[in-house]
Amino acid sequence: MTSVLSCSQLPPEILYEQIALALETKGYVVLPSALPVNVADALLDHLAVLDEHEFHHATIGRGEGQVQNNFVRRDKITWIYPNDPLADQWHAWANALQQYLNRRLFLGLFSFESHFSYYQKGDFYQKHLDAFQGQSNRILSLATYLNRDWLPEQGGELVIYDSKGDELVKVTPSFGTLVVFLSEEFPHEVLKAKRSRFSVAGWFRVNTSTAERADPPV
């Protein structure tokens, strides 16, 4: 009998090629249980040592334009910094994906930023874009989930829409599921969660630094 590999057991370049091909053909991909088990477990271990006070209410906008708006989003976040040794496996995996996509799709991705997201019961994030056409350096959005035994009736799904507002896919936030999509192309939202929900949101960026203004990832 031939055994069937789960996505998380695939050789890295096969997984990366699945992502690249989907981005090339339709602009997004959803891969259940795709994040390598060692990386997912390391993220879960990292999350376990964080105190709740390290999470702060998420804002909308960037830079001086950031504001908190509980009508738009109610999650809390804490950034995952590149120099944090607890995040070494996560950043190594994301860096390898970045290099592969640059070779394969010539995207010119320069850096990666990410944070943990914590949705308490009743929290949500209304429909939004991660980047507006030509106005941001975020090129690719990435999400993965750290929730074991999540049931469909517990809500908290990520819903991705096309440019006309039609639903493309609804993603249950199950442990290790991986979502990647073009940041400027796909409005999306997180539906109200009915239990505590943990995820990682990340963005691959191009470099828009100038002589007058540095543009660090975080």
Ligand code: OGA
Contents of the next structure:
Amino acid sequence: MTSVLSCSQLPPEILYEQIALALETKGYVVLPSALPVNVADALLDHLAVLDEHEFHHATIGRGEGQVQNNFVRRDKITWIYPNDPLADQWHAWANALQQYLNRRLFLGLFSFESHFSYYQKGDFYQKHLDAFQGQSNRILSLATYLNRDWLPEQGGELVIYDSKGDELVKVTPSFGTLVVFLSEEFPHEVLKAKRSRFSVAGWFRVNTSTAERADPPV
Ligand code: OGA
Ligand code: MN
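Form predicted on its own done; form predicted together with the named molecule now:
Full assembly next; the chain just shown is listed first.
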């Protein structure tokens, strides 16, 4: 177990309320050093036992529409499984956030899916939306970072835009920074990283299961 200095020791409700208020008023939030220390430690411990070959090139789209596109994204990912004991603290924290936001904002969030992302030197992810209006059940996007001592000249920022394409914020992928935004409303990109960059990306979804089509969380 590592000791993390740059993370939050606040009661979780205070952080959850900060997120709720920001989502209500502007639809996105960037909170440096916000990830609770136990959750950050647990994610690092999980990452430490993953082998590089468990990361694979991400595809774009879902189901049969999936393609790999090196021009759009170069990162490699590995999904975090709901029943993996190594992810217990992460899922407990995300589920509590989900419940808080459902009570506070009536979002009807039903499930959570997330993966580790690994950007090697030179990797990027071009401007994209995590969900297209009316077409997806991804409601809320979340990102957090596991990189110590990230320097400005190392690039790899997450840039969030408004729907007109104007830049809203540039996020340095520093340890424990937490980003949450409405999936359908904010195009975003990851600028070229000049060193290895680890993040966790997650999505809260609403349920769109029907009798004909099961819709598992991962
Ligand atoms: C994604 C994504 C952002 C980041 O995986 O969809 O936008 O900063 N990630 O890693
Ligand atoms: Mn994204």
